[in-house]
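In structure tokens, one chain follows: the form predicted on its own.
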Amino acid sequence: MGLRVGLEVHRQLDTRHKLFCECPTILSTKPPTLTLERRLRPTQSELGQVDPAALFEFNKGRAINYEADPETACLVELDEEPPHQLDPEAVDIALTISLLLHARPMDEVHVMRKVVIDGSNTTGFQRTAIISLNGKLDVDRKEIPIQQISLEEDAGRKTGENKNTVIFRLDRLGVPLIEIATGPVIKDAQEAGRVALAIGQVLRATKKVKRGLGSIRQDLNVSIEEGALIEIKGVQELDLVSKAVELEVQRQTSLLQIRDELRSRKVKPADLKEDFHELTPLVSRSESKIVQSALKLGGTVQGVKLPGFGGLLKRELMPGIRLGTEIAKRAAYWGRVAGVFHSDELPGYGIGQAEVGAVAKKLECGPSDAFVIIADYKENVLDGLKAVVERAREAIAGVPEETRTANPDGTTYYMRPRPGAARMYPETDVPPVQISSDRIRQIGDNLPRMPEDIAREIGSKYEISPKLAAQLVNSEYLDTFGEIAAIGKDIAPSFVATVLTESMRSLARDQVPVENLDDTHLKEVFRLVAEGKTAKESVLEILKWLATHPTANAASAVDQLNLGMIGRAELKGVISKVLESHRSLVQANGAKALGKMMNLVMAEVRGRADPKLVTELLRTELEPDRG
């Protein structure tokens, strides 16, 4: 299918301060003691151009809330003072991660600025610096090109938004973040998601980058033959990389499928039309909630046909998105509107039978035509319009280059326009970086060990498998891992290693907030494993209770939920009433009855008690000469 991939993985660096400030690196934890609002423009470039993706923002016509505090944020973040130097940790990250990439540094780094009007920094721009150039990559005996290395600041963190306003907490914004850039020879989806695996490890590796929810975000370019590059933003779990290639390709494989109906039905662009026609008398008594409500606040109901178009609007591109959805979102964003109803998945949303064959009647519509219509302010409803029809036009040609954000399932959806070449220009408030070979040389001297070498020293110190060796490298968890260990000989890293792996990927499927979890839950856990007050096999319940309640201390968990060890008297009352509830059963077998004795008090206990102790109260029960 002629599929190429490039990848763009985002992290976050683990660094005292922000890159161009003292601030911390941490997130709030206290209300904001400033908010203040503003509204961003685009401007053009040197070139007088505008850049597209800019104009787009601009076009929502939202204000920007901003709020900030002073424990996280300064005059900086506020666009109040100018930036300082990069911050020099921050600098050494980049270069020891371009060496370990076999990259190239630059003798000078240079910060540039990138137009970004979404309201998610200050300034309307992000200040970015490359830091190396062509470096490589082996996964699977294949070499993968990393184009480029940059640095730059994190964006602001949304806490919130309406059709109005979008509200951004300062306390990310200026993080510092690396940027890795692979070039497009990426040939299939599982490719790319071992491709984002081997880079996590790298960063990993350096034991300078942050963990959780929000701290790496991995970005598509994707293509397929006759179809378009995509740019997929967002992208926060592993997993879904491949997941989220495969369903790209599904949805462009799908819209040339529709292009190519579109042709054999004689369709062309100029019969697209911008021939707006006000419906509202013949919707106007319908039981269309959206209909009713934008008529009582004065608005329109409008329409456009499609020639053409009859039965491709309800057309599935990947699951639960259809041709119509890509047409409604368009106009979504670009008209301001709640939405859009057409007639393929018409009579329905209060909109009877009489109300479709008025309107088909009303736009001239043919067996072989779709139309779309729209209830909103005129404004609104003529901004929607005229992004039906072009998103229409495009469907004949193809499949438009656009960018889209990921959904959790892999699914993506229209963000904005492509960015255009207009969008960079150099950062006149941050001076140049000299980066000195004596620099490189002393980086150089001191790398950090890769992945497969940690792999097999933790699977000889802790005889544990290299298969469980390797996920705990390819995880999150790898310092707490050893930390955890030290705690007491009494658990088998075996175990605490499964935990932190599989147990914890398989909490994350079941919904469960897993990255609520910080390592001071995971060590109290354990500790409380270690010093015999919960049983391991309690261990699962209290993270999950933790998870939804991450204020809360172990030991909150396991009083909440009844899980502390019970003492040796309390063990052998429950112990003698099994055996009573089992009378005969135990009377004819005897000692051979312990094995079933055992799974029913280890039933009752629920993980309360200590296996070996349970067996050998068992024992004294069922074999009373024992010894």
Given for the second form:
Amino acid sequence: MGLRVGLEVHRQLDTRHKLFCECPTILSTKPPTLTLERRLRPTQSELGQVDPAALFEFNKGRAINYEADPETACLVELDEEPPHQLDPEAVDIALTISLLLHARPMDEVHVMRKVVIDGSNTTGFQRTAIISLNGKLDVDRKEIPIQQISLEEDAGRKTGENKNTVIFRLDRLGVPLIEIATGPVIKDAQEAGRVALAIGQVLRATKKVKRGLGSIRQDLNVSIEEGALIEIKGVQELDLVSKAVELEVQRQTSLLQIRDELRSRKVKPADLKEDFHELTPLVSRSESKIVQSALKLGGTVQGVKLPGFGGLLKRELMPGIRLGTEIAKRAAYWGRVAGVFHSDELPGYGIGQAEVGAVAKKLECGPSDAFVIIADYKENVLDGLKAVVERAREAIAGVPEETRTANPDGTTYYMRPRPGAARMYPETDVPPVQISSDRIRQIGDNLPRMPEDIAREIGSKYEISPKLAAQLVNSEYLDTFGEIAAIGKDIAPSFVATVLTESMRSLARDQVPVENLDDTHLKEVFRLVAEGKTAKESVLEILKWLATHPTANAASAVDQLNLGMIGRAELKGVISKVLESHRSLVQANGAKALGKMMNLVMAEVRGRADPKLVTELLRTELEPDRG
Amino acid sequence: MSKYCYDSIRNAVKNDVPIFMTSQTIWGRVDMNVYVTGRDLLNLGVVPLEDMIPETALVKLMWVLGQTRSIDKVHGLMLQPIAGEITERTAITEAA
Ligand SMILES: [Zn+2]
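Same protein, the form predicted in complex with the partner chain this time rather than the form predicted on its own?
So here's everything in the complex, that chain up top.
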């Protein structure tokens, strides 16, 4: 199959300041105090050219709204003040990561501008700087080349969007990101996941990266033999890397099958013509809401025939994504249209059998043909239909090169064409930074330890199994574990480690929002266990409650859930009830029934009693002579 | 600032005369990295005073020179915030 994958891992750095100003690197939870409207306007470059992508965005005519507040943004984010110097703390972290990955740092770091035209940067570009080159990382005894390590500024955070406006919050703009790019040497989906994990471990070893949803973004470059190089942007979770690769392989393989079928049907690119037909009179009385609203706004409905495509538009490429979906997304992008229908999904969406028949007749479609119709303003419809024809022609060639965006389930959709030459030019407002050999030596002498060494050490220090120790190091909770283990001998490290790894994972699987649990929550819960105020058995239930009530504390969770330890008097009551209901067993076995009764009592109180006290009270009951 | 001043500035800096740059604007900050002249002056040893206004800078420098005559300490004190006269972030509320 010839699969080749390259990874680009992006992670936010946990620095005091943003990359080019002194704002903090936190996201605001408060409403914005300032909103500005701006528009993107393409201008000629020094070479007299207008960037076609910028022009295209401009033609969409959308306004960009920026929301800001004084705590998380200053004039630099608004592009009203030039960038300050490159944040030295971020450079140090990037150099640390570079040395851990055996990459060669630059003598001088130059900040560049990369054109970004979606409005997510107030400047119209993203600042980026290469820190080092040519590193390597061993993953399962294979050497993965690290081509480049860079620092970048994160973009504004999209908080809303409609046809005319897109809204970005400026708190995230300028947060430092480290970008690590591997060579395209990864040969299967699972390996892609392992490489992403290994890079994540190196990053975490610095203890200077942010964690949690939104702090990590992985881009994947995926190609298969005879397919095309596809860039997948924004895979947010590590677990999704291998899934996204698998699905992309499936998509490209399916597209190649469709290509073969089109070739065997002898369909030629020239058969696909930009021959658009007015269909408004044929569908003007349909029940389709999209058609009706387009017509009400003075729009039109037009269609195009796709000869030889009969039955192919409903071919599934990935779960829920058909060739028809791909074509519709392409039309939506280039034509700014939403109302795209193809013959394989009709009748449907309020368009009836009779209307479909009339459209097919008008477009002269036979049983082996397909058609696509679009309802919108005429100009948009024409742009959309042109994109449909172009995408259909590409289906005959196989897989078109594209940049795609990842969905949370690992499927992807068309984002934009792959950029041609890199749109990069120097950032002249920020002076280059010299990297002295002294600085590198100092960082090299103080490198953080790698995960496998830490796992070995905590394994022996706390007497936990190597597997559990490795899981802990891979988890987000290594530091938290250390702090909890320091509470003292009343809490078993292996129990803490199990809760922080396996239990947290199973809670997450059950859709419990464990990301709401902070270190304080976790420490409080284990402290209550250590102090005998709640039972080990109650920990999961408490954590589950705290995850959905993150402003509460552990003690109030214990109260709310009634999980406090049972006092002596209440325990005596439970014991006599248990003994009463098993009277014959107790009479027959006497003191030998202790173990069995113990289990029954502990089950009855769900662990909320000190086992020593239970044993003591049971003994008194079962062996009255001893008392 | 014209190039004919450069020699005088170079001379002054060589003789430990402190030279600072401020902005005439009420809101805003000196950034000497954006234009060639600014970078030249930085290289000559002129010290930018961020968002301190010129009047404040003058009075502060009078006070600083009453505390120390060491050029390094003069630079350090001028850049150290004492009464909100110099800040590292230009707040957006002032701009709005
Ligand atoms: Zn700022």
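If you're wondering where the values come from, they're calculated on a predicted model, not measured in any experiment. If you superpose the two forms and keep the largest set of C-alpha atoms that fall within 1.5 Å, you have the rigid core. Positions refer to the first chain, counted from 1.
Relative to the superposed rigid core, the position of the CA of Lys489 differs between the two forms by 2 Å or more. Superposition of the core reveals a Cα shift of less than 2 Å for Thr280 between the two forms. For Gln85, a C-alpha deviation below 2 angstroms is recorded between the two forms after rigid-core alignment.
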